[in-house]
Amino acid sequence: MKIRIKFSKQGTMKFIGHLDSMRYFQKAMRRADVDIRYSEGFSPHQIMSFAAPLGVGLTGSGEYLDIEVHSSDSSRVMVKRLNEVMAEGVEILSFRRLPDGAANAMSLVAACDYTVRLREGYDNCGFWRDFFPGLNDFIQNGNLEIVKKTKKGEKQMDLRPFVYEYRLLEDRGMFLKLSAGSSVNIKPELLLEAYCLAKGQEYQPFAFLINREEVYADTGSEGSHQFTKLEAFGEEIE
């Protein structure tokens, strides 16, 4: 039985890197008595995948993991059982069943979305005061070209066509809706760092709060995009 959970990980947690969070819940499984499936061979694993990577220092409300199980009691009691041996920062949010042929969620990031905020001490400051209109006007505007560094070196890249939504907050904040996965990962220090560049202003990344509120799939034709949240792809145990 393939199973997908969706969690949140705030507070001190966001300094925990990606391997240490697997081996975090490979204990949490343990200790909460999941029948999960471990893979065959010598050096026998708990079948479990991240769908992407959270960046250390980022917090997260909607994380996601998938794993296999022999057996499962229903939806509600398994999210109770895994939040009972949860450390401070971490929360099951739901616990749903996929279908038998259900791609892994790895293979279906599409986009995420992110709320960026100013660290106090920051928000009323010279260049900082008016940062996000700011950042709204030059997304909307300014020149997204940029130079990004990847393993196979850097490469010229126009950001535009991957910031599928933008808009200022309410709380003088931003939210983003970026390109993520496997083709075309867009991270929001990207657009924050273009844009104090294009200023002339140092990139200070202690100055933001950033939170990845929900990681989506491109269920959409060709051409034309419809994102589903990675939770709706599967349905609740009763």
Given for the second form:
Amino acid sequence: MKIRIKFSKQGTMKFIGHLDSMRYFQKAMRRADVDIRYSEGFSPHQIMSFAAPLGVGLTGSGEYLDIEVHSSDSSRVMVKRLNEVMAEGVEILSFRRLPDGAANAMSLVAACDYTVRLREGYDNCGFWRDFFPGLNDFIQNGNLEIVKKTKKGEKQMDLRPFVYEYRLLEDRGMFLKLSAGSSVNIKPELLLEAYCLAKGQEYQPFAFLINREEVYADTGSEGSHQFTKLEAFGEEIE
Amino acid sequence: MRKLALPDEILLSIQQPARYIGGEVNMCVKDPESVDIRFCMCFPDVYEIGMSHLGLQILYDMFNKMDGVYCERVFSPWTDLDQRMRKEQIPLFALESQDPVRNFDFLGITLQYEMCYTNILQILELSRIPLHSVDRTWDDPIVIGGGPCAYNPEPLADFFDLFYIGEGETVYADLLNTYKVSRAGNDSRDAFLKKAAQIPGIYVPSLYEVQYNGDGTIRSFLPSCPEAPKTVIRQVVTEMTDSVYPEKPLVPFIKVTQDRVVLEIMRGCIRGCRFCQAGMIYRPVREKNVERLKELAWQMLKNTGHEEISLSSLSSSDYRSLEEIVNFLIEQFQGKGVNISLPSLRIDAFSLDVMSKVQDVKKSSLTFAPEAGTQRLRDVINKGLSEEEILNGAFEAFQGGWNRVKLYFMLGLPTETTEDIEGIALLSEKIAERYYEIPKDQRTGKVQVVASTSFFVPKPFTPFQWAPMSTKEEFLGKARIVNHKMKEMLNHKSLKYNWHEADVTVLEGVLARGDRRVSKVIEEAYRNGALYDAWSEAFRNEIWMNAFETCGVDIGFYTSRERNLDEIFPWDFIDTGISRDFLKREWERARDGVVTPNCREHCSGCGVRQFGGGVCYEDTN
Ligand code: SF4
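Please could you give me the other form, the form predicted in complex with its partner chain, since above is the form predicted alone?
Then the entire complex follows, led off by the chain already shown.
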């Protein structure tokens, strides 16, 4: 049986990289006695895959991983059991059964929501004071063509078609819905960097607190997007 | 959210920030305000090494099970963070509360190998604790050292307030109590140290005075006050089964060297190899009850979620319930995503059988540690492993499908001749030849024999404590002989030989048998940038050589000098329970090439029977 797990990764857990997060969850499955399936062979590994790696330094409120199990208690019990063995900063939000033959989370990813805020100490001075209104304006009217570094060299790219939504947050910050996944993956840092560049300011990676809010699949038909939370593909186990 | 000592800007610009944030699964959380004693436990190397150490996990668990005590951890910051902390004046902090180490009552440093000594000075300096015990006040923690290197603590004498001689499970509670009483009664720091000196197993280096002869050897080594005992008795756990053991070990976020559940099945070794310090200082052999081990295996796997479990001891084949525990592990955990690893097993029919069950034969290799190339020299070191046993073991393994063999040897052992050295190549060759005795259609590809040598360092409290050590040039000359001989072998294409630089070995030799006068060399080397000396990429020999030069300390005096049988050694004030007569007898028998039977064949009366437990009493119950 395929299961999709939604979790949040907050606080000091943001320093734990993707590979270590995977190791963390493998051990957590054993601690919680999840009846997870293993591959065959001398060093069997758990059948587990993540929707999208979260970079070191970023937090997440709607992260996903898929596993396969032989059996399971109700969703409510499984969430509770897993939360009992979590480290501070990780919380299991849902544990849902996927229909047979469901595509795995990683292959579905089409967009992510982010909120961007300024770190304390950056929020009051000069350029940074009006950072978000400026950014808002830039996304609306500016030139979003950037030079993206790839393995094969540099590539010209227009970000505009991949910014699906943006709006100012009331408590000083910015909401962004950006294209993600295997086809076009736009990290929020790209946009922030482009704006700084356009303003002739040095990009400061430590100035920002970025939280990934949610991960979506695109269930729309040709030409029109219909973003569906990955969680929605599964159903609660009673 | 837990507060962190380091700002995000630093954590996100150094390697492996997870080394410094704590918060791991099973980390102990207490309110520092509500405890009487804050103990900071330190392993003076990088997190991944320190967190792999079983002793640290045992003591962490033991302290935190005590009421009124909160034990936290600190490791050496890697060089990238070291620079940032100095530049930005951030004091070293403990992982749990992220509070400065200097605020603690105790800083306990485990001494596992000599090459970590400069890292100790780094820990003290970054914590803003004066390097020298004499300069400390009640504003500084009590700095205490323990572990194998505490069996000759003298090169570190200036830097420590106390040393704990022996196994940590025994008198720490007494020490902490004494501390509490002293603090409540407004004792001076010196008064406390004098009280501590009266606890068995506690050594207070500042309370002893050393006088030297004209030739540099020790004339006398005596307490300078009535409170300090003449000899300090090693502390021994007599009953292993009931002793504390972490049912809930810490689970690091990042991959550490020992990323698995470790089951200590027994302590000590019956074999009595004459070069081996662990085999002496952990006497007598004490086994842990197999039922208790089964329980622990369950609990520890459940509480950590680790995917591997490993047995730990100096010589697992000598654990009398080995078959039972191994079969139990296989039955219970095999096929449930838990790997079983069985290090330090003698190669025989039983071990080959279980190894073929728990590992992929094609991917694994066999390990032998003959330590010396000829039977003569193996008799000298009392390594009870004959050529026949090695060759038969290898042959059986080859028939079972193995085709890779690892061999471990030492160069520079006492009485070693060219023949012994060349014997390393000859033995490797014989093993390869055995492989080709198997009919061609039953072989699985080519055989590969990898021989590695390390250089022998004589250690305190072994029969070889009197032995001269080879010089750097001699060591390298010996390695060249092996290398040359390997190339002459018929099957040289199947043989591989590894050795390494001798610089670190020479230093280890000085620090292992050094005295108080070596302290200033360590400090001088540290001041000039020596750090992480156990890491080949960080080790800089010239710093050390200059330090010896500046301090006027002669390397040869500590290493290659022949020691007189009645010389007073810097570590002689320690009573390990093993009699000096036994060690002398063993040193003589070594030079005569006479083997001494192991503790189960015949008791040789080494002296540790006085502790009242373990193998010495096996026949009596
Ligand atoms: S007293 Fe005898 S049995 Fe006990 S450790 Fe020593 S040699 Fe072995």
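Residue numbers count along the first chain shown, from 1. All values reported here derive from a predicted model rather than from experimental measurement. Between two forms, the rigid core is defined as the largest C-alpha subset superposing within 1.5 Å.
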Query raised in the report: Once you line up the core, how about Lys152: does its CA shift reach 2 Å between these two forms?
Result: yes
